[in-house]
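In the form predicted on its own, a lone chain appears below as structure tokens.
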Amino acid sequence: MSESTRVTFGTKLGILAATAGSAVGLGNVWRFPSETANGGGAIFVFIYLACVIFFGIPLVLAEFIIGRAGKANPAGAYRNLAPGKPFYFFGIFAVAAVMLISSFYMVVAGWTFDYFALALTGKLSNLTEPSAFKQIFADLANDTWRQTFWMAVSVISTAVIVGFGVKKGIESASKLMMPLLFLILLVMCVRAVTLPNAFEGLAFLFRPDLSHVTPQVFVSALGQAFFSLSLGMGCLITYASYFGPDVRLGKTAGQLAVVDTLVAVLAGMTIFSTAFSVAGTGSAEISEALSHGGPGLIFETLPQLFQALPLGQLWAALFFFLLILATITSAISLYEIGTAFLHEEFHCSRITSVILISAFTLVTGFLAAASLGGDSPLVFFGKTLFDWLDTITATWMMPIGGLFVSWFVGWYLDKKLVRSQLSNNDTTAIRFFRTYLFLLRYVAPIGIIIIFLVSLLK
């Protein structure tokens, strides 16, 4: 598909909403607060911001360059930029990673729908004991068909949006959902920071304590920057292939990083303010839940905190609706990669491509959900299939995909092409081109290798 005929996003707001929606997801809500708790609060936040600037943004720009210059899905983009070379398989690798991620991510998306329904119907309101909240989630994890039903709701919702195309589907939905997500998050944040003793939570988040500076905090901040920006999966490559020639890549990358970070910080303000207000600074159970994060934080601890507030049912419902928006905006980008790949590489229609991606996700998602049951045979070497899909993609495939991107743009692509993309064909001045290449060639790969090795050793 040529540059002149390829569809592009229609507005700058659409570009920002779609790319930010790709990055903003559950990692902003449950991974960032837990990493912040483990990293000693504010000092982690400041190190994380530095990692976003010097590590994350250069890789975002590299994916943007591949996408807009290649004008295709990840596989096609690599092929177009390096015809006759085996780099095409870099793109195949990214598509495979995304398909595996979708298999368990849509199960988690289904959990958010399920809990939104529980909150709306008041089934969380009468619970008081921590064990009761844990049992609610345990019951869900052991009910394969209940998980499959809500996963199907998530899959169908995402498929309908992607099926309408780039402008009418992805862009329109993103322009609606991302502002709504921000509005709900701001409302919840304002409510949280006005609670009694909320200042203690804000102090933990924003008052740095240098005694917490350790090598592990640097590594954790590096990993959070990488995963939060959805690097190494081809999402940003695919979306950038829909950028017009007038889109300023540097500005867009900066805006994406700001929005993604802002969502994470607002989520942290909401969660820590609520936790310190309701449970107090001395609650060992809350502290442990925050530090470990994951499903336990979102589906066990936070519902318990919300129910301790006035109008707890309302705040719980708003929170899980917020999670639905976050998961669906991310799921849209995952779906679009596979859809674009089938549409462009195998000449399937968009609708056929979406149906095939949905069918694959439903089957593999069902197996991932079924593996969570207590007596499931889908457990291998002590891990469920669900956990294996998470481990393989997060520990191996995403970092390797990030290395591909860094090496391809930093070392292989003609630097005139890289400069041309960053300067919009020399219409915009570039003051830090050599610095950018240095960060992409050396800093980014070193950071990715550190993430990779630390993840292997866990």
Ligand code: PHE
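If you're wondering where the values come from, they're calculated on a predicted model, not measured in any experiment. Numbering follows the first chain given and starts at 1. Definition used throughout: the rigid core is the maximal C-alpha set that superposes within 1.5 Å between two forms. First, how it differs from the form predicted together with the named molecule.
- Superposed on the core, the two forms barely differ at residue 168: its CA moves less than 2 Å between the two forms.
- Taking the rigid core as fixed, one finds a CA shift for residue 244 smaller than 2 Å between the two forms.
- Positional change of residue 207 between the two forms reaches 2 Å or more at the C-alpha, relative to the superposed core.
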Second form
Amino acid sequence: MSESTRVTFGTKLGILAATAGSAVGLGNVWRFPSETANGGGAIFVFIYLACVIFFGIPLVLAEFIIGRAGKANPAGAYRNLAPGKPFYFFGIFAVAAVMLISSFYMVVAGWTFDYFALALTGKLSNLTEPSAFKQIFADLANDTWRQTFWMAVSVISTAVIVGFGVKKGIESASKLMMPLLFLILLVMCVRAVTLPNAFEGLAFLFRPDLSHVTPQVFVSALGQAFFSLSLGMGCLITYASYFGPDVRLGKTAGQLAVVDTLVAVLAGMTIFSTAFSVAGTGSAEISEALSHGGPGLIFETLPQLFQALPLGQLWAALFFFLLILATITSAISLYEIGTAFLHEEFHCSRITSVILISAFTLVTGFLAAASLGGDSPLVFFGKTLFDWLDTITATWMMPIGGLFVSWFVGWYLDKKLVRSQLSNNDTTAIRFFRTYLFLLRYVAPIGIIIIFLVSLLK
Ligand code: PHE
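Return the structure block for the form predicted together with the named molecule; the form predicted on its own was the one displayed.
Next comes the full complex, this chain leading.
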């Protein structure tokens, strides 16, 4: 596709909404609070912020550079920038990773729809026993067809938006959904921090306890930064291929990191204030759920907490609606990669490409959902297929993808091209160019290799 005919996002706000839509997802509302609880609270938050600044932003920028300069899906972008070189396979790797991540992400997206329906119909209210909430989740996990139904709802919603194209579909939907998400989160956060004893929860989130600093905390903070910023999967490469020539990449990367972090911190404030207020600091069950994270936190513990609040049903419904918005905007970015790939590399129409991607994720998502049922044969080496997909992508493929990006932009690409992308052809001043290159060439890859090795040893 030639440069002049390539579609671009219409407005700067649209760009921020779409990229933030990709970044803000389950990673912020579910993974960040549970990783924080695991990592000992505030100290994790500070290390996480450092990871976003020193690893996250440089890699976001690097993906933006590949995307805007390469003007194509990840595989096409690497090929355009390095014709005839094997870098093309980095792009294929990113597309493969995205297909695997979508396979379990869409299942979880389905759960959020299911829980929204449960909350609306009052099925998450008036339950006295905590075990009742565990049972509700277990019933869902054991019912492959129910999961598949709701997954299909998420797949169709995502496919329709992506089918409408970059401007009319992705940009318009993100411009509507992201502000709504932010508004709901703000309302919930204000409610949560004004609950009695909410302060205890905030102290947990913001008061550092140095005794918790272990190598593992660094590893999880870096992994979380990758997941949350949608790094290493070609999402940002694809979106940046729709950036116009006047978009300032550095500024956009900074704004993206701020919005993503803000949403994670607000979600953390909401969850911890509610937990400490409703259950008290000493509740063994809550602290167990908080520190184990996983689906339990969102789908078992939170509904139980909301139920104890006045208007609990409303809060539960609002929360799951917020989660739907967050997951669908991320799912859109996952689908757009495969769609752009099939459309540009194999000349399928956009609609055919979206249908193929949807069909693939429905089948693999069905298998992932089926692996959660009690006696499923889809369990390998003690892990369900669902968990394998999560581990393979988040722990292995994302860091490897990040390594490719830092290698390509830090070492391979002509530095004049990198500079001209960052300065929009010398029309804006760039500061910190050498620091940027240093972070990209040395700090990012060394950090990634360390997380990778430590996570293998785990
Ligand atoms: N960043 C998304 C989240 O936090 C997850 C994601 C990862 C989306 C990679 C796209 C690509 O939920």
